[in-house]
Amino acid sequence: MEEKGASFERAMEELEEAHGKDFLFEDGRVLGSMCTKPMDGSVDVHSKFIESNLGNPGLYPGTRQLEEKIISIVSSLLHGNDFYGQVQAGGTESNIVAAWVARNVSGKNEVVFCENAHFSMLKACDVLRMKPVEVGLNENFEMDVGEVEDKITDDTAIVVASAGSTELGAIDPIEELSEICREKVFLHVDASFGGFVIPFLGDLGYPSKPFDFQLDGVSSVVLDGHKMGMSTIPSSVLLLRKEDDLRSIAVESPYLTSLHSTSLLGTRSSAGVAALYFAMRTLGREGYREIVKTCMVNTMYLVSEVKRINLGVPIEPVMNICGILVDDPVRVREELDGKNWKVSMSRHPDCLRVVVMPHVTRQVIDSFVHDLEDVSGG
């Protein structure tokens, strides 16, 4: 650190200088995030709370009624009848929240999840010291419901659901599971992208699948509102059907103006809280409809487009996001990120996979599937 800070030019000239760097998602060119750019006023709502700080809570009651809200609009939308949960900082956090209470309800030390599940579960056996038990995949993608049952034992505390895989958007068997797990094992829905989609899909006359807790088997699902629900970062919500699950990670805070604390982060942002509220509360249901109508819409017809240019999905999208098979991805991702296209990868299969946020319209579908052809030799 210099003895003198540099004035404020200075600074915001090298601000400037590192932003521009940064890919935006108004440029369209972003097609394997699952985030996007925020709806227009959330920023502003995110500001006014920068300084709120949710892990001392009676310093902030407004921001904590607003979390209390927003669990209650969430449980309605999950089917839930004013259920228990936080907003936290990310589906990581909500996945390693669900392991640790999974863990400290049952006294059990194994969890059981698909081999496409979402990294933050490898984290959460790790951090916890608890074991990974990996089960495969059917024809569909989705987790293997027959392995499943073979691979709990005595010792399972959780088994992890995706509704909406990180990979392809796939939904696993939930309905099965939920049937397989009930008054048993803690079963945990990792919804952090399909939360926001699935409710809307049937409404809209595409197939979904019940995974929530109209299930009775459902312990908890998390969904993330700086995803699919046009918040700021950071805003995932954990619900959970019984409140004295939360309970069972609660430390003393005496320090603090709660006397427990039953969050993973001592420090938590007020101001994601506030711009979720403000985008569940804006948009409403009619609003998230229109929002996966126009995503839906785009993604069957990039689907379309990739047909046309003789490739192949290894899956019909069950939401948003599509996969795409090409001859040697690794290669054609990185001649397409030549080409300032920054698309991701799955491995399961190995293929291109790409997210249709609302930033990815109609007109970024057409002149990436033109450099797609151009790479790939579609």
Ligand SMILES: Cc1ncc(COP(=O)(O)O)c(C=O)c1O
Given for the second form:
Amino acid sequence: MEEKGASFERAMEELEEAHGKDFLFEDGRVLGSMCTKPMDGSVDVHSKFIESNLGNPGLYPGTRQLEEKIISIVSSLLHGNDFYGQVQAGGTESNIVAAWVARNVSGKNEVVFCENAHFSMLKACDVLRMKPVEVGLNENFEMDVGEVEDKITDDTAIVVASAGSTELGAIDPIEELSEICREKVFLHVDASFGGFVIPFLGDLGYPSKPFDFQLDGVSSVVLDGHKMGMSTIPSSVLLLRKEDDLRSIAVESPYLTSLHSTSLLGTRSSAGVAALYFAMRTLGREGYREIVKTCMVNTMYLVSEVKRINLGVPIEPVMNICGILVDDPVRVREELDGKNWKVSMSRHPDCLRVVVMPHVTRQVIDSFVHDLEDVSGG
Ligand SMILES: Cc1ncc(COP(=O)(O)O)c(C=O)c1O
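Could the form predicted together with the ligand be given as well, to go with the form predicted alone?
So here's everything in the complex, that chain up top.
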């Protein structure tokens, strides 16, 4: 650190330079991210609450109330009955907390998840010193239920299912998993991506599956505000069916305004809480449904364009994530990168992957498919 601080202008110049190197969603080149440009207004709200710290809730009763309202709104969206929860920093934190809770409640140590579960489950196992038990996929790239049944043991603490897998947006057979786990094993649903999508698919005429608290065996669900929630980073909502479950991770917090802390983080960025409240309050179901509708229409358009240039898709998308089968995904991705397209890859199966977020418009798709045809020989 320099002895004397730089001038405002100098520091801003450096920041402008750094910002200029970053990709912006509005440029329409980022096709692999599960985040998007936060909705209008949420950034202002975020800034307004930049000081508040829900790690010390007694000082921020207003922000704490917003968090409670979020829990209540999300509870109703996910067929819960004023369940318990917390606004957290993202899917990773919520997945780790879910495993932590399940371990403490059950006193058991094994985590069952499938090959295409988000890598945060590996982090959870490492941090919590729990044993990962991986299961395979069925032909739709969903968790293989038969294998889950085989792999549940007396030491299983938690089964983790995805409702919107990172790779292809697949929804695991949560109805069947719920039957298997009910009153036996903690079932956590990672709907980090799908939580703000799946509730609206049925209304829009797309196939959908139950994935939330309407299934008795579901113990907790996470959904992310900074993904399809249209809000700012950081925000996820972890919701639990039983209040006691969250208490299982409580530690005394003597120097703060609350007696106990039941979160993984100490100081908690609460700007994301306010911004998510703003997004949910102003969009309502109608607003989210419209966003999901646009994303789904564009996803189906991408699929038809991919097929028009004689490439295939591993599965017909169930939500706004589309796999694209090409001969040599690594090479094609590199060449697309050379044309300034930021596309990601799936491992199961080995293919390109486009997340059709709100910033991925029809014009973006047209321009992308043009370059994809060029580099793939499609
Ligand atoms: C299904 C799923 N779960 C969890 C995560 C982790 O979320 P975060 O990056 O917000 O920690 C992701 C991220 O893409 C995800 O797709």
